[in-house]
Every structure is written in C-alpha cells, then in structure tokens.
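Form predicted on its own, single chain, as structure tokens, below.
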Amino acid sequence: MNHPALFKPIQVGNLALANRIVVAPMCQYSAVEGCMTDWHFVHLGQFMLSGAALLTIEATAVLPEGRISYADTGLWNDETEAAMRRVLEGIRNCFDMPIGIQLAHAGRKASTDVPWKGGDQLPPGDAHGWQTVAPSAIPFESSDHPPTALTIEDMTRIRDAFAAAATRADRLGIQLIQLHAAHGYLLHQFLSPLSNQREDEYGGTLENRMRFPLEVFDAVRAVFPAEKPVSVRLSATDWVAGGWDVEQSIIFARELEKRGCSAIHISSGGLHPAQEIPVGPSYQVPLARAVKAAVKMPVVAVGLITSYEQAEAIIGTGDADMIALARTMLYDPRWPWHAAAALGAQIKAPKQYLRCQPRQHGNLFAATP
C-alpha cells in the first residue's frame, strides 16, 4: 500500500485523527426551537460511515437570537441539549468517529428565512423574526432591519453563553469545539473594520477589534476540558478593500495560538455584500498557506476541494495540514473511500459494508471492531 499524505494520521491537541479529511459543519435549517430532529440523525449518521477523520456538527447557536434562521440548531438550554444527545447517542452506536461542534452567534446576519424560501432577513415583527445585534448598528444589506449595537453587558451575556454551550458540549461527549469567526457572523463582525465601528475598547485598532473574539475564546477554553481541543474557523479576508485581510488574520491566529488554540480552519468572505471573490478550485488554499507559514498549530483548508489528487496535493505540498469538505460530502458521502481507492490508501469501513469492496481495490478496507 502507498502512504498518501491525505491518509496520514495527525494530532489536533490531544485528539488523534486517522487521516486529514474533516467533514465541515453544514447548516441544515431543520431544527425545531433549536432542537435537532430525525433529519439530523440521518444527515450526520451517513458521515459517521464515511471514513473521514472528524465530523463537525453544524453552526450551533449559543443563544436563540444567535441563530442564522428560526430553523437552526442550538445548544442553549436543557431541551436543545437533550435533543442533541438523542442524535449523538444514535449515531455513535454505528461508528466511533470523533465528533466536533461549531459554536456560533450570527449577529447582524441572524433572523433569516431558510435558504429554500429565499433566505432573506425577517424583520422583528415577523412570526419567525427577531431583533438582531452587532458590534455597531450597521446592517449587512442596506435593506435589512438595522441591528442593535451591543452594550458591554450584552457582550458579557454572549461570552458567557458561549462558555455555557461549551460546557454542554462536554457533557455530550463532544471531543472538539470550533468557534465560528468566519462568514460575516458575530465574531467576524467584531474583527472587521467594515462592521465594527465602535468607539470604545472593542473598536478601532486591531487590538481592540480582536478583543471580544479573544475573550470568547478564553472563556470557552477555560471551561472545556484541557485535554480536548478548541479550534477556530476564520474568514482570512473580507475580499473588500479596507476590510479584514490576511495580514490581520495572521496576527489574530498567532494570538489564538498563544492562548491555547489547537487548530485554525481558514475560509473567507461573507461579511460584506460588495465582496469580490475569485471563486475557483482551491481558491482559498493560498490563504491557508499564508496562515500556516505563521503558526505551528494545524491549519485546515476548505473551498471547492473536489478531486482526490487536488486534496492530496494540498496536504502533500504543505499548503495545509487538513482539508475540510462540505458540499463535496453532500454530493458524495463516501468521498474518503473513493479518495483512498484512487490514491492507493487503506481506510476504515463498517464490517457490514466490507463485501462491497471492489476487486481492483482488494486491500482498501480496514474493518472496524
């Protein structure tokens, strides 16, 4: 057997991962009052059998008003925790893949309809809408209902909600937390000067704009067990002149690493409607490469990674330590199997599925216990 870089094990903090393939968090807009449903059992269960190294639960709101939409998953009370426990207990009975969770607050991009109904923001008076909050009272779209600028007391409540959700995640046996500081959501809104125009100690300079996201990280790191990793997903650029950029991202990543961050997942965009993104295969990999050159913690690349050779090249050349797949996994939930077959690697598969191994790939599967 060959030993492709994509299938070499890696450590993220104390968490041992079998290969470099991560199932990225994917919002399903299928929760009820923040509670996971049977859809999540089916959706997440298929990825537990995929052969990837880590499954990441979708953006999970730490407060009801932090949801992107009224149908988002949450982890803010006993009911949402119990619903998530039911799903996790069921899928863990099938396979032993490590599970992480992305904790999030949508800020000014909250209170939207579900994507298949247009995804537009819903005003506070709508049955499914509410008043949004943000660092400054600047809407994402000019047509949106303006958010309310957060007070220091509001920010303390949100910070504490992140920590409380992290405590619940630990009780659920979740092995990794990813804080969502990307795609224009609340922590990203604090980082970018385009959305953060505060005049207090949380706005203005880079140090001030990083302050609240770093406080949230510290609060989560303090309550999540030391042996379990906390990571961050970051938009490395707004793709807008005068906004958040790679140079600021490197400084932020270094600060996170100093505070015990175990990995950083590099994405981009989502903060401003004027963004101009050069979309194409591996278009975000140069951003991951730039951050990787500045830190020692593992760096995850994402964005239009679809082919096996492409993924192998990203890891093999050292552009990133891992790749994260979202839409690719929706389209092909067995992508890691097929990548292993194409690259000449071996991958774990359920014993119930061993008989499907193609003859030309006779040593593809390693059975689970």
Ligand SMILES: Cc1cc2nc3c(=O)[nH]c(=O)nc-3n(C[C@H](O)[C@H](O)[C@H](O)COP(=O)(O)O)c2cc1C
The other form holds:
Amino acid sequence: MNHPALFKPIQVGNLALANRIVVAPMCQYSAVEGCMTDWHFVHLGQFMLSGAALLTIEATAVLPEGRISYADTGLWNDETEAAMRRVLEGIRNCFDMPIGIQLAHAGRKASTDVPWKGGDQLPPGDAHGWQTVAPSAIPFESSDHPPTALTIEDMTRIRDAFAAAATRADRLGIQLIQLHAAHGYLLHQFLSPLSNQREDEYGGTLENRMRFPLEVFDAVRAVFPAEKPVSVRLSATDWVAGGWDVEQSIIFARELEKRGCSAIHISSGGLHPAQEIPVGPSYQVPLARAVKAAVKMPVVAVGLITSYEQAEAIIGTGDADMIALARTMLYDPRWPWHAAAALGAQIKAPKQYLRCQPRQHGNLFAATP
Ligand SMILES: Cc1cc2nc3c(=O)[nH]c(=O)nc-3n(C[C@H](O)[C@H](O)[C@H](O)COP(=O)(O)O)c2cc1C
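For comparison with the form predicted on its own, would you give the structure of this protein in the form predicted in complex with this ligand?
Shown next: the complete complex, the earlier chain at its head.
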C-alpha cells in the first residue's frame, strides 16, 4: 500500500482533517434574501460524499450590502441563520465531514447581476442594486457607479457584522471560518494601494492598509471559540505593477499568524481590471510556496489543479500543505475517490455506496461509520 502525501491527515489548529483536499468556496447565486435554498442541499450535499477533508461554504455576506449579487448567501440575521441551519442539519444527517464557511463583504464589487445574466454592476437605482462602499471612492471599472468611501463608524459596523456572523456560524456547528481577503473584495480593497487611497490611519503605509483586515480578524478570532480555527484567503498578488504583491502578502501572513490565524489560503488577482494573470496549471502554486517558506501555519494552494499526479506533487514536494479545488469538484464531485484509487490510498465512502468499489481497486474504501 502506498502512502500518498495527498491522503495524509493534517491538523488545522485543533481541527483534524483526513486528507489534504479542500472543497473551495463557490458562490452559487441561488439564495433568496440571503437565505440558502434547496439548491444548496444538492450542491453541498454532493460534496459531503466527495471524500474531501473539508467543505468550505461559499462567500457568505456579513451584511446585505456586502453581497456580490442579490442572490448571494448571507448570515446577518435570524432568517439567514435558520435557512443555513436547515441545509446543514439536512446534509449532516446523511454524512459527516468538517464544514467551514467563508465570511465576506464585497465592498465596491457588490451589487452585480448573477453571472448567467452577465454579472454586470447594477446601479443603486436598479430594483436589484444598491450603493456600494469601499475604502476609497474608486470604482472597480471606470464605468461603474462609484462606491462611497467608508467612515470609521461604517468600518466599525462592518467589523462587528463579521464578528456577529462568526457567532452565528459557531451556533450552526461550523468548524472553521475563512475570512475572504482575496479576489478584490472589501478586505483586499483595504490591503491594495490601488483601491485604498485613504489618508487616515487605514491607508498609505502597509501597516495602515493592513489595519482594518487585521481588526476584522481579531474581532472574529475573539468571538469564535478558541478551539475552532480561523483562516484567511488572500490574493497574494494583484498582478498589476504598483499593487499588492507577494512581499506584502508575506508580511500580512506573518502578522495574521502572530494573532492566531490557523491557515492561509493563497489565491490571486481580482482587484483590478488591468491584471495580467499567467493562467495555466498550478499557476498560483509558486505564490503558495513563497508564503509557506515564511510561515508555520498550513498553506493551501488553489487554481487549475486538476490531475491526481499534479495534486500529489504539490503536497509531496512541500509547495503547500493542502490543495483546494473549485471547478474540478463541480466537474467531478467524487474527484477525491478517483485520486485515492489512482494514487493507491483509501477513502471513506457511505455504506449505501460500498457496492460500487471497482474490482481493480479492491482496497479503496476505508471503514465507514
Ligand atoms: C462557480 C464558482 C464560484 C466561486 N465562488 C467563490 C467564492 O465564493 N469565494 C472565493 O473565494 N472564490 C470563489 N471562486 C474561486 C474558487 O474558489 C477558486 O479559487 C478558483 O475557481 C480557482 O480554482 P479552480 O481552478 O479549482 O476552479 C469561485 C469559483 C467558481 C468556479
């Protein structure tokens, strides 16, 4: 029996994970007034059977105006919490696996249509649109309706909303929080000098640009039970000259680690339309490797990881501690089973499905509960 690196257990804080495969957060644009719907049963339920170690719930807005679109999932009141409880209880009754949630605020990239209707920004006058907010009144696209620059009072309200959502997530039995500081959304907008041109103590120097994201991290870490991990998803570069880059990411990651961050998830881009991304297999892995060299907490790599051997190599060489998969899991929701079969590892499968074990992989299924 081989012992592929991809299937070695790992600890994230106190959370024990069975292998190194994470289902990345994926917005479904299928919520109503922030409430999860039956779609989420099917979508999240299929991943409960996937054999991945951790399921990350999609970017979940901490305030209504922090949604990317009007159809985003939220966790800002009792109704959104009850809708999420219904889905989580349903899927957990069928199978158990650790579940994390990505807490988010879209900032200037909020108020859009859903992707299958073009995803364009909807101005405040639109029936489905609202006034966006950001560190500075600089729109993402020059043609966008500009965001309002946040006051300190607004920022306090947003920070408190992140903490309140974390408390709700804990009540829902969610085992891990991931703060969304990537892809050009609000916390990333504070980090990057391209979107943050504030002249107060929240803009200018790197220390000032990191201040609000770190305050949000501290507020969430303070209310989420100490035994449960809080992690951060970061765009390690804007892919634009003069923007956020890997050197600043390393300083930010170290600062997070000092404050009790349990893992860091390395993505990139999304902040500026002028980005030039060298897209290709594993294109973000070098960024993960650079951050991993500077921190002790587990580092997650993501982006165009599709083959079993590629995933095994990323973990085996130590470029990252875990991999996250998004489109790969939509295309093949039992990718971890197929990876285990190809690499000679075992996977936990539900008892109802045990009869499907292929003859040539007679040892694939580990004991199931
Ligand atoms: C349908 C879809 C929805 C996504 N939603 C989110 C999200 O909610 N939060 C986030 O940080 N990234 C989101 N992403 C980005 C993915 O998590 C991932 O970083 C990206 O797709 C690259 O990984 P991949 O090549 O495995 O798809 C989404 C991607 C897809 C395809």
